[in-house]
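Listed next as structure tokens is one chain, alone, in the form predicted alone.
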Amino acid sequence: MNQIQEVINKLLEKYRSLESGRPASYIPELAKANPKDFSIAVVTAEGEVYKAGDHTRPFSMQSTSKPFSYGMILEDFGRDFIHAKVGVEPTGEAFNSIVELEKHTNRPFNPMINSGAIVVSGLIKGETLQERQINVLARFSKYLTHDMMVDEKIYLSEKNTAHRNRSIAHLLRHFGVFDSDIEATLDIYFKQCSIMVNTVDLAMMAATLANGGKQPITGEIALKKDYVGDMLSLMFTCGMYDSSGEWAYSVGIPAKSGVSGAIFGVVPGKLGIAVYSPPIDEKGNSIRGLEVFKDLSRELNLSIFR
């Protein structure tokens, strides 16, 4: 059996009984997730797929969508335009923090936290709200071999409980960071977070980045190669929220997590990895996912520092 398949089978069994954490509760639909769901997938830059566990179980992308929307805006407007509105520095704060907006530049530190991702959502092209939503789905789908969809129940659950994100959006408007319609911008943001994938899908999206932005199976360019490095560098420094430093030390690859329990990572030129397990820690990261990535990095020698 291939070494990758052996390793992920072993890690699935090793961490299946880990019961720390619980599914995110501040979004009611996410709280309904089965805490026993657990899957691992690895896709190589050539399109070879390795999978274990509940790999067909769908889940919402949540913040794992943020690098991909950032990539869209990079392609559409260029670096100078977006970085005049959103920075590239880690915050050391929680993903939904508003502290840095008041204390520092009044500009989001990076596009991997909620404030930065909301600004990015306000820049997505389209004459109408529907056109902008279609644009997101079409651009994200280039990373896969099939179309993507939004889960309406999760979208509405987020929209109806998003008081903190609305506060962030109003604060951004107050500081003049963006002048888009607040509710329309948040609608795009909530729907982006509610796009459904499974573990193999997310690993395939990661493998596309590992392959320089070219989808490994279809050969379609999902993102211009010139911008892949921008995405990966921000994922590495900011993708795991206020545990990004620990992640760099213990795992050593660009990655992004989401509060649905998903984490994906990219080993440039080699492969993409995704883990799904709903129980998360206080920082919003999948607990089983963290452990799997640590072991995978050691056993397959994946850290960019080794």
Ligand code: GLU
Given for the second form:
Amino acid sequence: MNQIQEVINKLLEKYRSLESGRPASYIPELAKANPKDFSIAVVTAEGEVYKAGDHTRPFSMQSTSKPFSYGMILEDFGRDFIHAKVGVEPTGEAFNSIVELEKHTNRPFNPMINSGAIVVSGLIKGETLQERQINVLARFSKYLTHDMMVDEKIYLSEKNTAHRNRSIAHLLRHFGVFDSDIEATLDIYFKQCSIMVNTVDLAMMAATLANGGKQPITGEIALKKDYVGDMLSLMFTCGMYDSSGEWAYSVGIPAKSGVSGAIFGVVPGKLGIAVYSPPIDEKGNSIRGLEVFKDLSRELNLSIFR
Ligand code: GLU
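Any chance you could show the form predicted together with the named molecule after that form predicted alone?
After this comes the whole thing, all chains and molecules, with the earlier chain placed first.
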């Protein structure tokens, strides 16, 4: 058997019994996830797929969508425009933190945390929410070989409970970081977070980035090569919430996690990897996901520094 397949089969068995953590509950729909769901997928930059576990189980992208919306806005508006509004520094604070907005520049630190991602999503083009949704789905699905959809239940569940994100958006509006309608800006952000994928999809999106922005199977350009490095460097420094330093040290590849329990990582030129397991730690990272990535990085020698 191929070495990648052997390793992911082994890691699935090894970490299946790890039962700490709980699915996120601050978005009520996410609390319904089955804590036992667990899958790993690896897709090479040439499009070869390896998978283990419940790899067809759909889940919402949540923050794993943030690098992709950032890439989309980079293509549409360029670096200078976006980075006049959102910086490129890690915060060391939680993903949904509000303090750094108040204490420092009044501008989000980076596009991988909620405040920065809300500003980025607010720039998605379209006159209506529906047009913006169509736009984001079309752009994200270029990383795949099929169409994508939004889960309306998850979207509404977040929209109806998003008091913290709503307060972040009000503060951003107050500081003039954006001047558009607050609810419209939040709506497209919630929609983007509710886009559904499975583990193979997410690994395929990662493999497209590993392949310099070109979808390995369709050959379509999902993201201009020039912007892939922007995305990957911010994933590397800011992608794993306030565990980004620990992750850089112990895993050593650009990655992004989401509170649905997904983590994806990109080994440039080589592989895209995704793990899905809903129980998360207090920082918001999938607990089994963290362990799988650490082992996988060591066993397949994936750290970009080694
Ligand atoms: N939609 C979630 C939120 O804004 C995304 C958080 C995450 O996955 O980190 O709270």
